[in-house]
Amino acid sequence: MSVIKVAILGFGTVGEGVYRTIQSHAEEITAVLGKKVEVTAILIQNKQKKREVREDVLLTTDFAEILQLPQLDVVIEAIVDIEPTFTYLKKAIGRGCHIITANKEMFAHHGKELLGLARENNVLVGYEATVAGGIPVIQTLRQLLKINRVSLIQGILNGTSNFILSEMREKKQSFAESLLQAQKNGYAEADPTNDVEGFDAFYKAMILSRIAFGEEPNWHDVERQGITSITNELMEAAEKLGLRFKHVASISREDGRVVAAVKPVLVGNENPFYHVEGVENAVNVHSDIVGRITLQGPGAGMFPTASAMIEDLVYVCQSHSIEHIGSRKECSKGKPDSEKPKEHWLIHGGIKKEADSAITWIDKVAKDTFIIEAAQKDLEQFVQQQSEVCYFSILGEVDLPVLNKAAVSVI
C-alpha cells in the first residue's frame, strides 16, 4: 500500500493534537484515502524536551531538513505568527507539498497569494482551522457556494470574549474579573488584545468574506469594536430586556459592494447566538436557496482544531481540482444607505444634547441607558455631538418590554 508523507511544522497543543489524532484514527484514515498516513517529520524548537513520538520521526529545528527529505506529501503548519510560517508555506508549495495551516492572521494577509501559488504548482490548501476550530464552516461554504449564492454571514468567531460575556452576566463580574478566569483556564494569553479587541475575529472574518464572495472589503473601512467597553451596568440593562451580549462578525455585500464589521451586538432569545455560552463559536449563513443555516461547536482546542486539519487533509489528499477563489454570484444588491430601514439600539452614556427627529426614543432602561430606533447614519451623527456615548446594534426582531410608557427625557 502506497504512503502519504506528512510533515507537522511545531508542537505545542494544536500539532501534537493532530499527530495524536492521526495515530489513534490510523484505520479509518487509511480507509478513506486507500492509503496509509505517515508522519514523518515534525519542527519543533526545543530539541532537549521529550516528545512522545514514534523513533523513525523526524525532529529538527531546521525546517530546511524538512524539504530535503525523499518524500514529502503533505505539510501540516500549527505555528503562529506571520513569519516564518508563510515563508515555510511559499517553500512547501514550491516544493509540490499540498499545505494545511491553522494560522488565521497569517492567511489574513497572505492567504490568497498561497492559493495563487497552489494552483501554479498543482497543489491545495486546507484552511479549515483558520476560522472556527472544529466547525466545517468552510467546506459548508465550499458546498453552498456551488448554486446557492450567499447573502450574509454573521458568527461568533473568538471562543475567548464569548467566554468573557457569558462570565459577566452568569457571575456578575467586571470584565477584568472574567478576562482573569479567561486566562487562568487558558482561554487567554497573558496580552489577549487579538481577542478581547476583535482582531483575531477580524482576520476570521476576512478569510470567510474570501470565500463567500470572491473578494474582502477594504481593512481600513471595516467596523472593528472589541468588548472592553461592556460593563455590568450594561449587562444588566440588557437582561432587563431580555437580551445578550454577543461579540459578532457580520459579512454582506450591500450596494454591490462586500461590507464587515465586528463587534458586540444585543441578539433575543430568537436569535441563533443566544444560546452560544462560552468559548463555542457558531456561524450563521444565509443565501438564497436552502435560507439561513446555522453551524456550533467548539471554536478552539486540541481536538477540535485537529479534527479541522484532519478533514483537510483528507480534502487535499482527495481533490482533483485546485480551488478557485474568484468573482462570486451576486446577491441581490443592498438598498443604499439613504433607504436602509430603522434598527433598535441600546445607548447609553451622558447624553448632553436632545437628537432631531431622525431618532425615536423608545424608553429608558437604566440611567443614561436608552432604547432607541433610528437609522445607523442618523445615529452616528447624534453620536458625534456627544462625549463618551457607546451604542450596541439589537439584531433581528425582538420584542422588547415596555417599561415605561411616558415620554422619555434625555437631558
Ligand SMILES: NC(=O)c1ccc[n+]([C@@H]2O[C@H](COP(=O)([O-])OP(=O)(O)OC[C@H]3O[C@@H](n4cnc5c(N)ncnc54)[C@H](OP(=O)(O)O)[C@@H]3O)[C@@H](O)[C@H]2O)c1
The other form holds:
Amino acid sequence: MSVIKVAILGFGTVGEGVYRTIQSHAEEITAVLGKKVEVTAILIQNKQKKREVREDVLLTTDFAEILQLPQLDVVIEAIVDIEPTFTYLKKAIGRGCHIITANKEMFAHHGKELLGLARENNVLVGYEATVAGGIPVIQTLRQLLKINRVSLIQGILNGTSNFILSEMREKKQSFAESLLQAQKNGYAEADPTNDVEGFDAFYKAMILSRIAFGEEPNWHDVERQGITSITNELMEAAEKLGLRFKHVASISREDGRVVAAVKPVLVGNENPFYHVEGVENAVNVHSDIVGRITLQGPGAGMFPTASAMIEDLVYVCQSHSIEHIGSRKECSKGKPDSEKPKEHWLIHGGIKKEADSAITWIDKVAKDTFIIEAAQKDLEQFVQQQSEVCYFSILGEVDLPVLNKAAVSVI
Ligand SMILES: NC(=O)c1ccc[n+]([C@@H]2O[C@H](COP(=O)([O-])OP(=O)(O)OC[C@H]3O[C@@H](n4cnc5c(N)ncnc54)[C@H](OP(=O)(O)O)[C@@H]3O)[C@@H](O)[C@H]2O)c1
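With the form predicted alone already on screen, would you show the form predicted in complex with this ligand?
Expanding to the full complex; the earlier chain stays at the top.
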C-alpha cells in the first residue's frame, strides 16, 4: 500500500491535535483514502520541550530539513503569525505539496497569493480550520454554492468575545472581570486585542467573503468594532427588551458590491444567535433556494480544529478541487440605499439635538437609552451631530415590549 507523507508545522494545541488524530483515526483515514497517512516530520521552535511523538518522526526547528525529505506530499500548518508561515507555505507549494492551514491572519492577508501559486503548481489548499474551528462552514458553502445563490452570511466567529458577552450577561460581571475569566480559562491571550477588538472575526469574514462572493470588500471600507464599548448598563437595557448582544460579522452583496461589517448587534429570542453562548461559534448562511441555514459548534480547541484539518487532508488527498469550487461573482442585486427598509436600533448616550425627522423614536428603555427606527444612513448622519453616542442594530424582526413610550417625548 502506498503512503501519503505529511509534515506538521507547529506542535501546540492544533498541531498536536492533528498528530494525535492521525494516529487515533488511522484506520478510518486509510479506509477512505486507500492509502496510509504517515507523519514524517514536525516543525517546532523549542527543542527542549518534551513531545510525545514516535521516534521515527523528524522533530526539527529547521524548515529546510523538512523540504529536503525524499517524499513529502502534504504540509499541515499550525504555527502562528504571518511570517515565517507565508514563506514556508510558498516553499511547500513550490516543492509540489498540498498545504492545509489553520492560520486565519496569514490566510486573510495572503490566501489569494497562495491559492494562485497552488493553481500554478497543480496542488491544493485546505483552509477549513481558519474559520469557526470545527464547524464545517467552508465545506458547506462550497456544497451550497454549486446551485444556490448566497446573499448573506452572518457569523459569531470569535469564541472569546462571545464568552465575555455571555459572562457579562449571566454573572453581571464587568467587561474587565469577564476578560480576566476568559484569560484564566485559556480562551483569551495575554494581549486580547485581536479577539475583543474584532480583528480575528474580521480576518475570518474576509476569508468567507472570498469563498461566497469570489471577492472581498476593500478592507478600509469594512466597519470593524469590538465589544469593549458594551457596558453592563447597556446589557440590562437590552435584557428589558428581551434582546442579547452578540458580536456578529456579516458579509453580503449589495448594489453589485460586497459589503461587510464586524460589530456588536442585538438579537431576539427567535434568532439562532440568541442561544449561542460561551466559546461556541455559529454561522447563518442565507441563500435563495434553501433559505437560511445555521451551523453551530466549537469554534476552537485541539480536536475540533484538528477535525477540520483532517477533513481537509482527506479532500486534498482525494484531489478534489477544493479551492476553486463555489466562489461566484454574480449574485442577487441588492436594493439601492433609497429603497432600503428602516431598521430598529438601540441608541445610547447624551443625545442633545432635537429629534430628527428621519428618525422615529419608539421607546425609552433607560436613562439616555432609546429604541429608534431609522435607515442606517440617516442614523449615521444624526449621530455625526452628537457626541458620545453609540448605537447597535437589532437584527431581524423582533417583538419589542412597550416600556416607557411616553418618555420618548422628552427628546
Ligand atoms: N487554538 C485553537 O483552537 C485554534 C483554532 C483555529 C485556528 N488556530 C490557529 O492555528 C494556529 C496555531 O494555533 P495554536 O493554538 O496551536 O498555537 P500554539 O499552541 O501557540 O502552538 C504554536 C506551535 O507553533 C510552533 N511555532 C510557532 N512559531 C514557530 C516558528 N516560527 N517556527 C517553528 N515553529 C513555530 C510552536 O513551537 P514550540 O512548541 O516549540 O513553542 C508551537 O508548537 C494559529 O495560527 C491559530 O490562529 C488555532
